[in-house]
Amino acid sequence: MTSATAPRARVPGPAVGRESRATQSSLREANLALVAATVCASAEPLSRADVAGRTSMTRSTVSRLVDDLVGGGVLDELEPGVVTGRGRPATPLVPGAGIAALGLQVDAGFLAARVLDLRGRVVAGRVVDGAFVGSDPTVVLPLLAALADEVLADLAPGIRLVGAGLALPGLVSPSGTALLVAPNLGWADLEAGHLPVVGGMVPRVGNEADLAARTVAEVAPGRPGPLADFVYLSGEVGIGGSLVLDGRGMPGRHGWAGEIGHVPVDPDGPACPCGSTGCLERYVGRAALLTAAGLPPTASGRDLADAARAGEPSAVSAVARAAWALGVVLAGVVNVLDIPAVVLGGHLAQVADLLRPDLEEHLRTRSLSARWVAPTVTSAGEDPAAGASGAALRELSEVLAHPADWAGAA
């Protein structure tokens, strides 16, 4: 064979090739995480040309774009508004409807699942009171996919379930695979095998207060909430927390900051289940707020504000001595971590007014950075499972950062 018709050795062309066709690939991927995240921020619809103006993009661009992630439902088209000038109406762009996932919750009083849909939507869900301190996981987790399935059934025809997520009062392994321990549920080493299948799919475990916050941070899949920067005390019969910085967690090298509840107001106090002393639940606690209110077990946190309001002297005696326990804590905390912003969840929500004035006080005095950015206190209201809906918007998220897996697909 002559030289002539030998093989000719492949020359580096192609592989140049390759890594250009992949260059536009994550291109196209970026910018379809762009527009997405645009659209679904703005509180109002947005047209094709206000999408184009937001990110500099042409406005051809940005209408393949659209095109691609309203034919995998990430984005919905509604009907054009009404045009007083030349041209024609822009179509109005929203996040998608079709696509949601499922927020499931334990704690020591309920159970709830509850879908949500890219617009923050909750399609679909339910909360069941219950017992749940002390409890057997193998009893507890069959009642909770029995109560997701009834939700799930109640899904109108098309919508698709994007993911599933858990969310637990305790410690999460950091690949959300399992809960190490939740000492006030009495459950630890729950690994990913032991957890429901619920619509087809094992659904990813995460911290309770971690997945409450995220309510307060995002107010819908990927729309920034008032607050950027904040700590958040989430309360049950415990006390769980999470830290927030520029609408951001900060989880920790392992995923375990924030647990607010088991740092300790009197290292000679009252003896805990996390196998410490004076930790913060101990004092406010929801057992630990009603019984020092006098009030029975049963009682709500709405229960001890009424009593509070009303002059009763132990409930104006415990709510003060609570607003001094989350001041010698969260002073720490503003001190530590100059985070001066403090959101109160759960039944501490339902006091928050009350405890506002003293709270606010005791910052003052203990934070030293005061003087220049004053502590606040607020209310993350009073929905009973932040958490199942925290755990629905992480799943949501992933959506929105990796949309071209959808874009296309009907």
Given for the second form:
Protein chains: 2
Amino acid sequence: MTSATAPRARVPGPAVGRESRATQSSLREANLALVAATVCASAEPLSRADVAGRTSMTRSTVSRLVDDLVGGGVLDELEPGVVTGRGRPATPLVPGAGIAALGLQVDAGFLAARVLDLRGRVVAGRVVDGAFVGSDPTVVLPLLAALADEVLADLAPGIRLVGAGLALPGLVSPSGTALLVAPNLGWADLEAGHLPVVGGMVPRVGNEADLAARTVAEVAPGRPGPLADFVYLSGEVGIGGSLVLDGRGMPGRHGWAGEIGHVPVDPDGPACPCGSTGCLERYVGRAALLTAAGLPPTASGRDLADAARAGEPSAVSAVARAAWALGVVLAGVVNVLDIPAVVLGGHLAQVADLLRPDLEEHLRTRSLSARWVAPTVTSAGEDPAAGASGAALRELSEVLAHPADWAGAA
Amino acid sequence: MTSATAPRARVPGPAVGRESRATQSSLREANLALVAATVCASAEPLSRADVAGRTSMTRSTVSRLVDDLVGGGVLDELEPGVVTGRGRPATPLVPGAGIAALGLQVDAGFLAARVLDLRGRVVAGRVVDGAFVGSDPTVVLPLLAALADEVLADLAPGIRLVGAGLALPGLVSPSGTALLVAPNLGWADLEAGHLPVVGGMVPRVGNEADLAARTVAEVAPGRPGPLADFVYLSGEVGIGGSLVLDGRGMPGRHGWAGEIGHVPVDPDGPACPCGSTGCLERYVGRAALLTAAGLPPTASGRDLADAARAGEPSAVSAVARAAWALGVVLAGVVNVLDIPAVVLGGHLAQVADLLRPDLEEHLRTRSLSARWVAPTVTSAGEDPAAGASGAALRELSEVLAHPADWAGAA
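Right, the form predicted alone is done; let's see the coordinates for the form predicted together with a further copy of the same chain.
Now the full complex is given, and it begins with the chain already shown.
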């Protein structure tokens, strides 16, 4: 199979193809999606009666829909045996463990491949370090494909792979079929034909920060996280960004919104490979920040945090300068967007506790609305490959949006 | 009538109140709105047959709905007599000239009151210059009310006023009932009870730039302008901003998005009354820009354009510096939002032609996506009180969203 003829990203479900569904009721499709979303949104297993209560559908309708979803693997029934208040045994429904997606990531410092199931669990995965700044995609992508094959070989039998996504630190074409440019990798104009086939699919490409932000917006496929509105900043060699309002990404006109790493801190600041000067990533990108702290550029955010906590003067001043640079740019973002919550990812997550006091103070001083709603700064957690998880979450969200493709025939 | 008990902004229609409609078909409401929107969106008068064709409704259904809308004044029928291709006389439908709204504006340099009808025409209006920086709202608002009363006295008989809005250069409460702060006026915490009653209504408050941007997004109520996606910059003493995507404003979480005037050009720049430093409005606000050009702060953008075109060195360098400052901030906005079109209003519109070459060059250099979509700069035109027009447009949009309130009984 050549990459040109490989199916794209999402493979058709085994039950009912899109064509034959055209004559079926779109109402059934919408109701299947509603039931699947209701079960997936819940932190606790739900009974059929719970689903009926939350969806305002009758129990018999819900039962038919649940049967179809269970048949297609979109939902699982756990063992009955929990006794409800009325003494009847309830059959708890949970997202299906047999449906999963592959998430891939190429970062300046690592390659990642992982598989997430519909319950949001990482059921297989590997991250391998490397040095991919200014790298050759024709060398790196085969390495990624080999890593993906190893991970897929680890999968338990019976797990169905429904899609594959690839997180890249750059601008992606609006259709998700090509990379336009990833300045820090030195990659540009990468078409679908250049991408590896993994698990029988050409992965759908996405911006790393947009995909990583999904892991904050959704703690599991279809289950919202605690923040619905936030600006996500992804700290790597470059600085990616993503905007989330009401739990949904704000892509802009072409899907390129969120390039916060190229907002100027100081227009007379250092030159950036993007062609501009004084961009945020020249101040708080991984290498820039670690070098300013007197650490090797291969050190981690954790090393910086340790040095700053130990009172190492260059580390302390590097953290203070980073808080200032982030404050200047993020206050501008808050003023423009009116989304007064910032989530720091990547190496910035590892120093978030140290950045927070100064950064929140800069945001208060520079945001016009801070008197009414004070901006907040939180850490995204320290997952090194959140982009890979987000790429898998995006594919799984397609299953929840169109569960009829996976459910048994009507 | 005290302001506390005055009806808010939009007065109930004379035909059918909301309560009694509760039992009527919401389908009829949606269809009335669709017919009204179809006629208003068209640059040319439409026949009933045209409306039927564009809405996929039957001619008899359209005729019933049109009769109701004409009865309520939402649509007007022009004289038949235009002969269509098939030789039948068509009755052209146009937006109703008898429904209008009042738009008010308080700016640092003027007060405005104007009335727009559903066809988008200014049917009455006045703008009076003044000096309202650091002014007292208890003095200024009665002046505005008197101006509004004069304008309303000019209205032709038979015009029904359906709402009133007030554009202010500041942050407004999410509900539109109060001004939180307008730094350049020196106003803060202005509640509905402080607002004047005009035409029997307490005006609904809105941010001046958000309302002015409506005059770009809509050339008449419900008729889209040529740009669907743009960043609007309102040049006054301060610099307001507004974000429009797909023809709709992006308000952010609390309605405070678009404060581009307080994005820093240079964090070490001049102090701003907002508490930050180096804000864009310290560079390109009216007084800052004119003073830099060696002109009195009361001069106009047109005076600056004349001086720059005459080669006056301080004017030329002030324009170049303004293009640079705008380029730094707006490139950041384009990078964050992926909306690569900028519309300049107020005094900036008057120098837009002079700013454009340098500003577009700065935007190309500093926007990551400029290689694929080059950012553009256009002028909003030179209406001195676009905010007042936008305030009226917002009220009229309510009529189009809920025409059942105005149409005859079903």
